[in-house]
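Below sits a lone chain in structure tokens, taken as the form predicted alone.
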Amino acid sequence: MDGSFLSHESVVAASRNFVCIRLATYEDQQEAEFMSRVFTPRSGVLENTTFGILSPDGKRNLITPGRAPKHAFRDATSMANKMNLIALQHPGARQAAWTDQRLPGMNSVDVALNVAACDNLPVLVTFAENEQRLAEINKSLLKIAWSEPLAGQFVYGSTSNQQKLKPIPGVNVKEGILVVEPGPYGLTGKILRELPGIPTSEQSKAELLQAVASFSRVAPEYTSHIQLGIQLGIDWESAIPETDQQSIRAKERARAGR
């Protein structure tokens, strides 16, 4: 994340009267096929990241896109000013806030746990042995998922299969909600917090308040953590290939200083 830019107070304040898609990539072909559109880099193919401002019906560039906010503002200032203008011109989309029906969940266990040691956030994970079950336990989280105080607060997983919760050890019932530390690579998870079955929505939203409040957000130093990650000989392989040549390069010179 370009902390310069999206973590600053007036961007997080601007940014309530937004959708915000924090997208992975190379997880999936449709998300990789939607974000080419979204911008098409000097190099023709996908690159590793990619940021824009888009239309409520999300087929309009509403800025110049690019691979960051620093090809569109000067800085996280202006960037502010410029939500706050685009939400006037589309006071429609400001009145659905906190209206989605769904949860905004990564497409596995596995991604939502590789995401949120990316982005130093905690992981929610919702389970069941049904369908059914599942989608009764994330209709019971709508409302408190995209309340105020908790709103961008959590990366989201969540299955019907309890082989998917292997990466993460002591779960003990067959329902619930788990509020997860993701392991420092995003390959295993330790449970913080475990509420069986369908909690109650007062009590859902006291416990992921103070999982919130004691969730320790110390981002480890980067040039360091990619260091010990190749002496481990940890890597991750994505759903699609990667395209991005900058990163490719960047970790064949990392892997050959090893």
Contents of the next structure:
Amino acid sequence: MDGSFLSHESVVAASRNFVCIRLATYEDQQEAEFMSRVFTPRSGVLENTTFGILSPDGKRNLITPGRAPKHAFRDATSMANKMNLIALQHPGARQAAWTDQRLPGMNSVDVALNVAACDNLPVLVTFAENEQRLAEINKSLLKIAWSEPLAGQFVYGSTSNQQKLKPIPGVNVKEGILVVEPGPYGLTGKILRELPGIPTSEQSKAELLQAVASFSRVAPEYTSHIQLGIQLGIDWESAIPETDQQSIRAKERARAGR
Amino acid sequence: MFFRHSFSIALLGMASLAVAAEPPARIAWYGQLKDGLAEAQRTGRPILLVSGAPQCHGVPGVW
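If the structure you just shared is the form predicted alone, then what does the corresponding form predicted in complex with its partner chain look like?
And the full complex, kicking off with our chain again.
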């Protein structure tokens, strides 16, 4: 991820008039097919990082897409300026901020843990014994999730299958919200807070703000993280096969110790 | 006098702590295409789209 652009104050501010989608590459077949159609990479196959700005129907590229923001813009300010211009051309953009009707969840708790470890952010897991209760919990969280200053502070996961909570030991209630610190490789998680039942807005918001403020996981150093991960025999298996040849060759070299 | 100064300094300190506790603003990402596309179509907002594999050399926890 191109953090220098995507974490820049001006880009974050401009993003509030956009729907921002960040997909975990190779974790969903339909998403991979969409990305391949939208980005049509020179290599002909889906590369492991992509970047673009699309029309609201998702069918038109509004900039020349590429692998990262730095391939499209000179710097973060240029990117923010372009985003602000695009927002002005879309009447829906400004009126619709913070009216979202969905939680921004990953497609599984496993992937949420992994992505949270990548981002150095806590995971917010909603869970219940059935889909109806889960939908009620998720709906009650919408205004909290889509408001300043909590927007973007969690990676979200949801499940109505208790088995999917196995990487997070110590769950004491049947439904509610967990704030979880991801393990260093995002394969497990430690419960920081457990909010049982359906949240009430003000109390839950205050508790979640406290959780964010007290979260202090230290970002790992890249090279030692990779080396130790390989030594420990950790090998993330993506949902669909990786197709980025550059990345595949790099993995082969790293695993062979070259 | 001393008390008033101390009190003011304490208040300033508390205000600083409150500011420090506010997390830096971040982009709020949808993690699934279907959710983000539905929201963009519903509201007419343009889409900022990125993807990244949450592993490097097969090691998770890093982009």
